[in-house]
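The chain below stands alone and is given as structure tokens, in the form predicted alone.
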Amino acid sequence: MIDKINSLQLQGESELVAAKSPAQVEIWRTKYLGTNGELKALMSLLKDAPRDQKPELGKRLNELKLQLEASFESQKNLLGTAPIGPSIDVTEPGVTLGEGRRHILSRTIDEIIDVFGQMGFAVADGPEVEDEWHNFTALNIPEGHPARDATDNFYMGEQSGVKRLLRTQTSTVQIRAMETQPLPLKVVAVGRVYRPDTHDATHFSMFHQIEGLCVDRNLSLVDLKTALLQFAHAYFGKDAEVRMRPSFFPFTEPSAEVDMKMHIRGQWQWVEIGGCGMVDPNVFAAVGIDPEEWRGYAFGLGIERIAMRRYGISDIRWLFENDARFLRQF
């Protein structure tokens, strides 16, 4: 044991003093200092020895031990400390980092909602996979009708009994809050919906809605085109327009297509948003609501129209194609 301990003194002695470079003498330390060194290994033979020679070897380890620090921390010393990483020149300008943002749709959503809060409108959710009654029947679209066709939407097969589809629209939720929340209401709902269009600059077959809904005794498309008209002038501007222009969907009646005025490209334009109606007394039925003591409108808007049209965007395949190039834009 003694010769073993002279021994490790000797050839570490001699390879510390052949170590030129900080490198190498860090790498002289992990072989003989570390916790897998050589002097870690020798002092695991200690429990092996005689218990007579036992005291005389702890303390020649601990001499050895001590000695190699000593010679470890001379030689450091002497050559100096290794350099950690490449070096780098302060002076030289730096790299200037990229800033994160929240995607333009998102951002639309937020504010979008940001408005319609400020008119005292609460934020409603619900299921995307719907089923046939809620995304349909519900909202007076009966069978046979062209809306439920196989090749308008995204079905996804039976569950015990009941057919099941990606929402084809967010008037799916006004049913479902109508189900479950207390009259009177006030309730906004944004969400993805889904219909199978072919991709073009203006089409895409996942988009997002936000729709509105408004249940109240004695009221009107009065009531309807106001908050149509506080919402455009507090997101477009005080210079803002909504018209409303006759059409027809099967859950309002009377129906009509909401146009607003924003300003693109340095003029003011009508843009085709949405639709908006007040609630066919048909949908109160389906929910229980007695038609003939409350009243009720309803309205949605497209999402990526609203962001297209305000930020002059062109095509709706951009908006879903994490291109940064084209979001840095916004």
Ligand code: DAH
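The term rigid core refers to the most C-alpha atoms you can superpose between the two forms while keeping them within 1.5 Å. Numbering follows the first chain given and starts at 1. Note that the structure is predicted; figures quoted are calculated from it, not measured. First, how it differs from the form predicted together with the named molecule.
Fitting the two forms on the rigid core leaves the C-alpha of A49 displaced by at least 2 angstroms between these two forms.
With a cut-off of 2 Å and the rigid core superposed, I313 has a Cα displacement that falls short of the cut-off between these two forms.
Once the cores line up, the CA of D216 ends up less than 2 angstroms apart between these two forms.
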Given for the second form:
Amino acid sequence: MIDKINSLQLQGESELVAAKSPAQVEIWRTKYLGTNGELKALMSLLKDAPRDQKPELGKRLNELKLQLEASFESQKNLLGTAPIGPSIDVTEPGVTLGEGRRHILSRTIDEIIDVFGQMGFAVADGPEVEDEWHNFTALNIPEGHPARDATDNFYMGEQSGVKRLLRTQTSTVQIRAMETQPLPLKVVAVGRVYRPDTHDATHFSMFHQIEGLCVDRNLSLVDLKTALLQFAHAYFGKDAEVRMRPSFFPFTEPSAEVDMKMHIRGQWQWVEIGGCGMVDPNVFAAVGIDPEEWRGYAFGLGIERIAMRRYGISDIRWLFENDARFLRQF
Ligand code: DAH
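Okay, that's the form predicted alone, but what's the structure of the form predicted together with the named molecule?
And the full complex, kicking off with our chain again.
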């Protein structure tokens, strides 16, 4: 009997090692550990064994059972479970995962902030829901001015007697920066602005601006133009140019429109990108800065303008429709 136990062990172990697939391991299990298997058959012989040998033989049989079961488990784990369905064809082309990327506007914003950062401008910000003081009054846009018309603004109702609206310009952040930060001051602010325009290829009721403000002693138009030119060279290339055309904004005096020459599809072209000027003394007065001691320059540029011209995007609505076929191109 003891010989039979030993040979079953040897035979079982060697056959198990030879089982090279989950299916073969399963066949092995039925043959050796199954209800009608070899082990059960051997165990059934125990009752006929001589009495004095029974305890020893019983112990050996039990050890054999545990051993075969353990070997079975480890061989099964080694081979893994049986594959479900057809096996994988590694020569198939495969499924491409959709690759995400940052929105072209977000990238443009980061690049622009980066350039101004290198020119020494810190980043400031302010809320998109503003009060009339920051959007108009402090910016020298008095009560009754047409810019305050209900049809040109998204008014949001009153809160504690203060009229609120979605800001129409990032110039609001000029006021917030001067109210809270010590002088001298050199900041840019990027953000969304809102105007109730009818949507078409060049108008959208929400867009982005970058605002710049520098307040120091002895600043002049030369510093303003230098800053804009430095930005243009860094962002559009060393052949870029800046042109200022006299204009009017309530918060600057003198004021100008800013054009920059940028490289568009093989050609240098003038593109109007925003406004600028020297901070109006009335604006300084509104935030308690002495206009005799301090000078300031400011500018506000349209981000979509820059991105659209630079990347040849002819319809502003595409920037906000989130159609992956459009966004993937950039
Ligand atoms: N806030 C103006 C606008 O939205 C743009 C602008 C013009 C900003 C002149 C300025 C500036 O800072 O000095 O049309």
